[in-house]
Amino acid sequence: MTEHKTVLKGLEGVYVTESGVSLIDTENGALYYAGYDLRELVEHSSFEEVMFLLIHKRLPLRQEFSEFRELIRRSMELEPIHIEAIHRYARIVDVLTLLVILISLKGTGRQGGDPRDVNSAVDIVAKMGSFLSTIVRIKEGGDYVPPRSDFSYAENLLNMMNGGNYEDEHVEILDDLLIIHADHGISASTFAALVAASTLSDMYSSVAAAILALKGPLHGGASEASYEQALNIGDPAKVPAWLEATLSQKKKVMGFGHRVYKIYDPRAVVLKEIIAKYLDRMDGKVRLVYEITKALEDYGQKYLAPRGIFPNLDLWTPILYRMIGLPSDTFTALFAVSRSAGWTAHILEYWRDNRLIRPLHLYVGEYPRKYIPMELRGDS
């Protein structure tokens, strides 16, 4: 008798590791980083402090946080090889692919496995931010702007990207966005990072694997797809007809639904509160996207909520991305910059008790099959 084997597509409901990095509370609609509520961290903390928290599972003391921030600033400096690569490739490859190239250059000749390698984790998050800002700057015809020691991580990103052309409120918005995206359990990209890291590949290459997993529109690419969706709808008044037609054709509505949440994404709730603070500061195009998004949410309550499909953070992030001047083809890249904090924290944690990730597959083809020489197979 053949033993029955169960295949769990997408590993849904399967626990692959233990972690103290983050907790997704699906029953109460909350997200915790090392036990701290995301809402409280967005209100009181900074991305640098959240980086420390994810890595060390505790909040820093004053002196060690000062030293940690200094390490971040030093690590944000780019090497000539990276600046040259950005000049060479910025206009001919997509931003995420270029991030993979750049972070892979840092991993050349390395091997991993050391759970104490905090410096590499910090270097990756720092470099990712500088890479993205410099890519945007050079694509728009500017020159590399070095990081400043007196700026926060978020302000350095904006300054390196725009050469000082940004508002104070943009720094606050970006810092909040970085915190909100910093981790979310074992997502597809985090799992990709852990698979690579479990082979004792270096942390830089493991993060490169995570970035590649993030490219898909069902994961990190969803925010860019959500923005294009709003632009294609074009008018809040067209939302009801568009939504009915989309659902009748069984097409996906970007910005709705989540593999984990069957309630309103708590990150989306926080994003809506941030957006509400800046409604009067939006320019015409961003305001239009907001009105379309608001209409999508309202009609989604009628058509999608009864099916257990609710808004996720990708419905709202494009509004804030555009408010701070981020080009639409870099939305997912900023997600990668932020999530690199979570990726590296998970990698360090996994290396404390590393085991090669090697699942099984259930073979469903024919066997055994007898080989037939080419001359005996016929011509058609």
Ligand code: SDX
Contents of the next structure:
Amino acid sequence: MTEHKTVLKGLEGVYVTESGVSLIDTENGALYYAGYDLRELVEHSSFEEVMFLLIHKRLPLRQEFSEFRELIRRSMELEPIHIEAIHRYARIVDVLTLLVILISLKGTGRQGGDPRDVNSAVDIVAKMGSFLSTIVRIKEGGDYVPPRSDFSYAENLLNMMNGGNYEDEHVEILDDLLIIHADHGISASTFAALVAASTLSDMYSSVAAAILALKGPLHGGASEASYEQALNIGDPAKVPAWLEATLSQKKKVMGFGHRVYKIYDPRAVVLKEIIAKYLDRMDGKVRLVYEITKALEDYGQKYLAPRGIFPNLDLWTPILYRMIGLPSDTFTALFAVSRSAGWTAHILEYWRDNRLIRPLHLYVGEYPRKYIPMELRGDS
Ligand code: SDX
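Starting from the form predicted alone, produce the coordinates for the form predicted in complex with this ligand.
Below, the chain from earlier opens the complete complex, with every other chain and molecule after it.
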């Protein structure tokens, strides 16, 4: 009797590994990084401390944290080859593609598999931030600004991007955004990183694989897509008709829905609370995007919530990204900068008990089939 084989398309509901990096509590609408509630980390922690927490699964002691932060800052320095590559490509390829080029340059000649290689994990996250900031700066006609030893990771990103032209409150907002995006279990991009790492490819190349997976509009690309969506709607009053038309054409509303959450994404709840603090300081265009987003959330309750489709973080992040002056073609890249902390933490964890990831497929074609020479095939 042939054994019954079930195909679980998209690995939906399949546990592919054990991990202590983060917990998505879908029952209570909460996210924990190594057991610490995201809300507490946004309020009291920093992105550098969250990097340490995801890798080591504990909070750092004072002395080791200052050494860890020093390592991050030193690693943020860019080498001439990177600065030259950014000058060469910044205006001819998109930001994510350039991040892949730059991070792959660092992967040259490396081997993977060492679960103790924390220095590479730190180097990757540090370089990703400097790469993004320097790309933005050079695209806008500026030149490389080195990281400062007295600045946090978030403040260095803004300073390297804008050469000192930013508000103090933008540092706090960026640090919150970096913490909120740092990890989210085995998302598609994290899985891509693990598939590459499980072959013992190096960590840099595995992160390059993850960046390319993050790019799609069903995943990290949704942040830029949801911003474009709001600009295309253009007026909160047009949301009901737009939503009805979109859903009747079976199109997806960007910033809504999630494979794991069938409730309001707890990260989106935190983002809304942060946005509420700055409502009176938004310029006209950002305020319009906020009003359109609010209308989408309100009408989404009516049209989508009954189907278990709720707002996710990508509905709200564009408002904060634009508030701190991030160009609209860099939202997914900033997501990648932050998530490189989660990707590298998962890679180190997986390498502790590495297993090549190689699933099966159920063959549904005919076989064996007899080869027919071309001269006997005719033309129709
Ligand atoms: C992220 O995995 C992670 O953790 C990802 C992430 C992270 O931090 O790493 O959280 C980040 O990627 C968030 C998601 C960002 N993507 C978007 O906002 C794009 C829009 N969302 C959808 O494409 C969708 O919701 C997914 C891809 C996110 C999840 O889709 P699933 O789980 O594959 O569900 P599905 O596509 O099978 O949808 C089930 C039904 C379908 O309708 P029917 O065919 O049954 O009639 O719900 C509908 C879908 O059409 N649906 C939507 C919808 N999402 C699902 N309909 C309209 N708009 C949507 N957004």
